[in-house]
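This document starts with one chain, in the form predicted on its own, laid out as structure tokens.
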Amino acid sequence: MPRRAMYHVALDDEKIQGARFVLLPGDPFRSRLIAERIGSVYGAPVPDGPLAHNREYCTYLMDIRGRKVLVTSTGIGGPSTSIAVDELAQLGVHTFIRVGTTGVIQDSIAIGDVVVTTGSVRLDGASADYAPVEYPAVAHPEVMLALVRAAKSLAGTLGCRYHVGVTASTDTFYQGQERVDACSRYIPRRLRGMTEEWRRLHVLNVEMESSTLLTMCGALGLRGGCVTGVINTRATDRVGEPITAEHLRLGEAHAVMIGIKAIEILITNAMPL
């Protein structure tokens, strides 16, 4: 069989060395702290740099429990997803697993926290492009026990709760999340009052790339889950509370701990599934 080569992503099957798994933070810096992560949780070596680092996607290539494991970061929203997912899903990989921040629009829900989301409401445009609006973007059930199982594990000694349930899943961070800071300061009258409906609705938060992962995961016939670490929230009684550095540390951590043991668990089913 000719080697794939992927445009966007600079991988191909050679590199991947048959890597069936993968991480997929947004942030190109956050590929090397999980890999880093990874290595001190398991003993893995660290390489000194990425296997590949074209555009927005940045991947290592790690092993967790004698697989090999990929971490590429997908950038920001839907479209630059889409090709994330495409392009691994067509070297082989399976399984993939979100690992991001967000915001949370529920008073229950602290700074620091994790969700695991069940499915997302599908406020993006790229997803359609895969299947028809109706078509739901779910987290796969294996993928979303292991997530569920690792963070109940977990949570107790990182110092946090999680939380499982629906998402809602945009393709902007302004408008589209209801925030006035923009420049016009300006949301059109369609997204007004989103934030508190979906609140009623008990979706628990925000981000941007989950409906797409899934939306796509499930039309391909892979395996996709999101855990998500809360550095923001736009509760009731907490509204404007802004995204500290110390925030983003200890969210963006424990989704990170989290989604790698998600990943043992699935490799090792030393949970069964």
Ligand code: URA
Second form
Amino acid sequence: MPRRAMYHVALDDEKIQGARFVLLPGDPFRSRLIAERIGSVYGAPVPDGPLAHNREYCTYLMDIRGRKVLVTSTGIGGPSTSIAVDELAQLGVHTFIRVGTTGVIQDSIAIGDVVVTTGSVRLDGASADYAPVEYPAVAHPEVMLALVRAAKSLAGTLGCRYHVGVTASTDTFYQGQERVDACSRYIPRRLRGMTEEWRRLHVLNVEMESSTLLTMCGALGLRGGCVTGVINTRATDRVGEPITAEHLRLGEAHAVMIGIKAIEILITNAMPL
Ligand code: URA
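Form predicted on its own already given; the form predicted in complex with ligand URA follows:
Below is the entire complex, every chain and molecule, led by the chain shown above.
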């Protein structure tokens, strides 16, 4: 087979050495953090630099229990996520776990907790290019179960709780998540009241990539899942609170540990595609 090379992620068959699992942070700087965590948990050597870094796509190649695992950042939002997922899938990657950060809209969920997504409300635009809007954005059951098992085993040690449920995935951080402190201080009528509506429909949280990822994985016959760490709460009495560095550190660290553990569970249980 001729060597396949992917333009945006700057990866090819040779570089990825047969990796079939990927952890997908949004932030390119989080790729290194995840590689370092994998290094410390499994005693794996951490490369001096990324395998590739082009635009928002920063990739490390790591070993977990004898299997090659990629860590590739997606950038923020559906369009850039779709490019990462499509190009990685073309290279043969079959299991995708988003490891991100999120804001919660339920009062019962705290900063530093983690959310394992069962399915996403498709408020994005990119996923409609892969499957019609009636198509559900659902996590693959094996990946979701691995994430829940990982969360259950680590939550006590990490000092957080985990929550399993539906996520809303938007295209915009300000208007789409009904942030009244946005530049215009005006939320278009279509979006006003959406936080309360999703809250009443038991949606747990909001972020910006899971609906694209999960729709694509379903439509392409791949396994997708999503774990996010809570860095912001839109609880009824805390709307408008800023995201602090400490909140980011906590949410990020917890989601990363659970994402890594889920990959280990999937690898060691040899859960088939
Ligand atoms: N990411 C989001 O999309 N929203 C938040 O509130 C936090 C992280």
